[in-house]
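First, one chain by itself: the form predicted on its own, in structure tokens.
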Amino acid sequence: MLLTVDHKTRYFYDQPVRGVVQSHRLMPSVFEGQRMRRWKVSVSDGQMGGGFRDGAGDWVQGWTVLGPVSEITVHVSGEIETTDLAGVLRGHKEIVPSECYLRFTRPTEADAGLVALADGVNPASDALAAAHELSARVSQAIAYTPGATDAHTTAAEALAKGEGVCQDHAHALIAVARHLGLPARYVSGYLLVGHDGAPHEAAHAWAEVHIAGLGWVGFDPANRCCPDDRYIRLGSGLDSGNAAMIRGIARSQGEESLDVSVTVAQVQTQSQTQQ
């Protein structure tokens, strides 16, 4: 499939900041479901600064914004190519070995409501199939819905609340399967969404779970599925703060707002007209 991006983050401050630095994981991943065609990343009056690769595979670059400003806006567009391959995230090259991400973090904490979503499924027989099943678990006890949960809102937290946003359910299904012993990391990334009418942000997130003899293998608890070509992965991380596509700090003592806007599109080619 073929998709096209448009992705603004626009910062407003209450008061001219005197500078600020950021941190973007905001390239695509480099495996064999999706192949960039074309991807800029620009920030308003920012200066790029160096970048690298971390041992996780993502591209993480730098940018300062010299102030005084009052407005900041980062904006990404591209064309990628990606394919269906089920979820199971192929050719990706990193270093971090999966036993990092047994570890939990404040989000992922399992409480005794997240071990219980657990109980009874063994990942000794079939690791593979344990992962489906706390998957659907968490799809069932965790209801999407927009703006019921905020961003520190923890995965306990959205269990017993009954309802939360695509964060939230990567979060819940990271801590059930860190629980079982699971390395588990969150996604950051792009759907196309309006494929099945669903109400879901182009902006998302969702899950891995390492399968020995397989790697790491995506799960989208909020739309019930492995992660197709309906998705665009650009970071992880143990947590939804540390695979951010940006994080940042401002030079200033006033308030900071923002605005984000994703739009994500299907290119129609000429096969796909003709048929």
The other form holds:
Amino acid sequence: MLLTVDHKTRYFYDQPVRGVVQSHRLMPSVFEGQRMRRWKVSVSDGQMGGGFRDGAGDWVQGWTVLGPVSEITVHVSGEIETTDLAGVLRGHKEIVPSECYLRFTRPTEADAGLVALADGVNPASDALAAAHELSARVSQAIAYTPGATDAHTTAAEALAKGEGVCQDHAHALIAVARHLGLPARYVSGYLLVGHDGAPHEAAHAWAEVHIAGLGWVGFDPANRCCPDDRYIRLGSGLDSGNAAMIRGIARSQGEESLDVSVTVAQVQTQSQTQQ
Amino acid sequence: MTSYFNEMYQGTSVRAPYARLQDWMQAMPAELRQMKQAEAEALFRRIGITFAVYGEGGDPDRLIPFDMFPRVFSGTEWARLERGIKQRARALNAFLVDVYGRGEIVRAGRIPARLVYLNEAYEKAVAGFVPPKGVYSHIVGIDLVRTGPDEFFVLEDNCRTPSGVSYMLENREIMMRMFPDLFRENRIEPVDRYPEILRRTLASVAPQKCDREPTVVILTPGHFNSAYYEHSFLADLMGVELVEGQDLFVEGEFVFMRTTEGPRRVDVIYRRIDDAFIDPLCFRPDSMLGVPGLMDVYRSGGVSICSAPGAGVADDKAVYTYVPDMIRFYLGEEPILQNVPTWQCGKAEDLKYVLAHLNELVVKEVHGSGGYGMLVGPKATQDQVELFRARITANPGNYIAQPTLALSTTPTFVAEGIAPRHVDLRPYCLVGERIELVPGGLTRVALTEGSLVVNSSQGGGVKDTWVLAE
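One more: the block was the form predicted on its own; return the form predicted together with the partner chain.
The complete assembly is shown below, putting the previous chain first.
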């Protein structure tokens, strides 16, 4: 599938700030499921800083903005060809050992509720089936309800509430997988939102579980599926904070507000229109 | 009754390195000694060297007690220690490069994957990165104890930012001022080259993008930190700037410091701040001590950070057990310095042994430091032992145990005169383009009679440490 992305994040400061420093994970992952055609990230008034590919395979790029500024815009625009690999992250180069993703973090801590959710699932015989089962249980237990949770909600809290968004689904799946000894991580990216009425946002998050012999496999409990060619993968981490697309700090005393718009669209290619 | 190795006396005869101190000691009447002791204290006060004791309250500007009786090594004794210390520093750095790279030692089954990769000190953020010259730990403080003429054991390794080197330098300075004759009569190796070697070591690991004489700074958490004195002391002696996080900022691909003449690029940061606080964009987002964006500059070769983030995984107390294996694995050598036999309570068999022998063992928390969270079995009350039994049982993986070592003693000035007190040693090995060790270190002494705990936070004192020229 050929997809285009247009992603604008605008930061507004109520008082002009002296400067902004950001760290981005905004480049598409390099693996067999994605072939980048064009991709551009810009920051208004920004100076590009150091960039590098980290041990998890993500391109991390630093940016700085010299103030005073009252507003900045981070703009991502690109075109990418995607292939459905049934969730398997094939051909992705990384050096971080999978064991690193067994570590619990605050949002992915497995409390009694999450432990109960994983009850009876045994990854020893068939880890892949176990991961599917866990993903299904998370979808079942947490209803997609925008606004029910916030950025700081933990997996345990979302489960107790029975409501959440993709971030909560991903955290919950990570928590139960790690609890059963399966390395799991948070993935941030984009999703082509279908015409099926699913109100999910185009800036999306899901989880990956490490299956011995197969490697990392994506699961999206929010959409009850594995990532396919509608998904664009950008980066990963232990949890949402660790995998954030944009991390930044403004040198100021004032308040910051944010406006995000993301459009993911399918480009009708010759071959597809002929089908 | 345990017997302890006395570093000065063998029976009634005096061991060679201490020969000249015998006369010095006997020629000093009690009044002179008291006068000198008062003089030493006044000097320390004037210099401003004090030590804040964590969590104990009381006077934060309390002086660390200084004992005037030097601790002495012969040149031959030191030569062996030096080989052993450098060997260990090389192996620890090889381990760090490896576990942030391909992890050969884990793949070879020589150390459990979980111990390394699930370790709190393992920083996923630096996996795949090899710091300049392949060095993660630039200042390795190795805590040693002695139990016999040739028996030395490593108690622990400190690969992050070992403190205390200012005492090594100040103790010498004060001894030379008070007893100049002693330094004329004995051929004592100097330690005052340490700051210059440290500066050279730091400059030798300048980052990839640095194409000029590197600018080195010391990054301190600030004056409320208990080791702030040491930070400013070292900055002075090296002739480099002492900065706090707010003095530094990232612009583009580099880190700059604010100066009165405008921003100045910084190439090497000797940080005395923990990993978790150095960059709120990469680690703890609530940190006010660090520099936002620092890690991106670091990873893209714009600045060097010493010790390198992630170095702590090598000095974890559970990883410690495997250092002799590291030496064999990476260097193909036999360890010159021995480890203390260690039981890991995380292992079922070890746990059983430890719980059955709590009265004989020293129990430590895996991540503890400063002598806190520690049980010295033979000295503990039954209540303390039972408290630890409960703690260990609740979280075995958090504890290790070691036999109570018969720490050597050296003569020490005490209220009643001169008496043997237990000592340890922390030398500071510098690793950059070269590996260097100044002949000396920090000797800590347990001033309480019979005590084996030398930590300055638990009533320990310090001594000047001599290495005699051959």
